[in-house]
Amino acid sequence: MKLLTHNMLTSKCMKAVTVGYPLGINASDVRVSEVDFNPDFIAKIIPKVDWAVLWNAAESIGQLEGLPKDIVENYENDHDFLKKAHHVLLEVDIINGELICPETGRKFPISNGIPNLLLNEDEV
């Protein structure tokens, strides 16, 4: 799992969960992969990203890469900059491990990649 794919991730379809936001991450199997870099991509991805989660996601694996805390001003131009947010949106993959509800403590596994928010009857 991507961390560009937890920043839109939720678990307010739970009862009693209001937010649900953002899921915790307890990773076991993380990896790196090289992908192609496109500034442009990335540039117009950020705005749509919740910044300080995926920051503190990506401190929480390990993966900080230098990644400042905030924004930079000017982003689209700054080819370093860009690259770093490349890097922990797109090349840093969660293999294995899951994630948790804020909220509830609810844990969801993720496995080979792939995240499963399946919910049982009882918390519809």
The other form holds:
Amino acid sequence: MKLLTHNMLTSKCMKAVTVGYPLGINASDVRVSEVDFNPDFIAKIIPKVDWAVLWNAAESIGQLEGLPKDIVENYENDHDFLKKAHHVLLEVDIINGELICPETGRKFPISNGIPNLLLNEDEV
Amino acid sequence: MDSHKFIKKVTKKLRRLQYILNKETGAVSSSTPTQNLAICNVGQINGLTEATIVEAFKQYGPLERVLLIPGKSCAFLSYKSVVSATRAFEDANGKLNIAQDEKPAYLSYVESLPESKNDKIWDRLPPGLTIIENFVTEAEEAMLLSLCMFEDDVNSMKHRQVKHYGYEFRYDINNVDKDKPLSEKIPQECDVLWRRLNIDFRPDQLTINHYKPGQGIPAHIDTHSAFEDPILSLSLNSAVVMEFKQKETICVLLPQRSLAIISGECRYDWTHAIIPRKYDFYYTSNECNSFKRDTRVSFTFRKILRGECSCNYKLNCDSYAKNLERIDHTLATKLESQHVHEVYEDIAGHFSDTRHKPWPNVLDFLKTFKTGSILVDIGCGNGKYFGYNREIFETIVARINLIFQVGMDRSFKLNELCKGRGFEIFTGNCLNLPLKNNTADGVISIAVIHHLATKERRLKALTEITRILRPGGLALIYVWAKQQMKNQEKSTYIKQDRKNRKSTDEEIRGASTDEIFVVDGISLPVHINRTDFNHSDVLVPWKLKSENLSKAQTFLRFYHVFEEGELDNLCEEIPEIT
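Switch from the form predicted alone to the form predicted in complex with the partner chain and print that structure.
Full complex below, order starting with the chain above.
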């Protein structure tokens, strides 16, 4: 599961939950791989991302690699910044672990890179 | 003009017409008289009817057969004897004004009548139909007619006049209001009719219909849940020809004062109709004849059905159709679990192997998204539409902008296959998307929501998709259609079966199975692959071929196939969708 995906996920679909975002991360296996860098793509994705959540998620699994806590001004042209964002968004993959609902503590397993967000009948 | 000139004129005209006749129908003209005559210059396409032909030609002798050719301006008739045909030829040729604009018809002897498909059947009755002739005497007929003297109403010229006793049949709901009996019951004078029958039948509903010549009733099946079996129809004051249709069309003469007992298959699975016209023609075992209709008064006696219909003719059963609408949340979950989710787990590998060609329309949709778009595939299956499948994408889609695609599917096995190809996916349920509001620039959901068993669930899925879309975002939803024919053309789905490329409409429509599969008290029809859908909620078989198994296993997947406009209507219920 990439951190860009994590940025979109929520447990709000659960019955008892009001916000359900962001989901906490426990990662037991993290894989880092090289992904083609497209600065234009990254520049356009950044405004769609909750930056604070992204930053905290990366930090919680030790994958910040110098990512600034705030989005820099004129980031579209900042090659270095974009590269760091790219790394955190797309090159980090959580293979095994779990996602945690911030309100109920409910754990959603991640195995083989696939988070399982299926709810039980009584959770809906 | 004098006789000689007349004959010359007719002969010349005839030669040309005979040539056309042969070209259009293959009929071979004969210079010597035969029993068979062709009417060369007027036919079905000009509005000529069998009844008109019989009325005009029966005076020359007993007729054996009358034939109209659809779309042609010629027709045929055959007499029992050559003598009759000769009489007709000499008297009518070039003189009988039944052609267009009351021009004369031109006749030719032909060696034989051409072959005709789609002939209506006269020599047998549909299963379950019995006709009892002379069921009432003339005196009884007069008595019954006196019970229902209607005023001649000019306004009713177009439609037949109707009166109900016992219970009212409401044409707006196509059923009876079983809780509101009428104060007027079936007249006691009718009681004499039941004692005459050998069946245990006591009706509590009577409908009297007046059909003036030229009036009729469209093809219909009496609502299953309204009435029991049988239905009795007494024809008074005139005979009429009634058409019964299932896969074939059977024409039945109902003589004046006869009783038709409509039962069993005929009652539940055949439509009946009266064609609006003023003359009827008919065949008996001997010959072909015709008559002019008078006002036919029908007394239709029926017994109200208490409860729902439990017949075996589910195709046209409103009780059966209604049953399916009662699927509740628990049953829907169970139905989907057994007949969607588990099946996809079992067939994942085979399914994925057979799903490799992306549909062009979907690819075109994906191409419209700008670089940096986020696209979610709800029900992504084997990941057919993911952009990283280089072999497919780069050949088909020349330049696809870089978009972030994430997929969700319910099936663990399919997700594993997807992940193995390097796609970003998660497991979830389309009824409760674990995604933030306004996250996606685009959503695709291809062949997914037709697996949801109730309208509420399908609506929920669409609502969820709407929720995760950014304002201005676009979604593409594909579902299976119930109607597999458009503009008389068979769909690709039906054509995939090699047999069906040549088969007729009847063969495809008639191919629905009676096999019913029961899931928790709800019975669902099992669809025959590569044929039309006769019901909206079906189980569609998937044959799993595997070297491990000694014989192929069949899995049944639940589908709700969509009627035209149904998806649009669902979307209209979601205000955020424009």
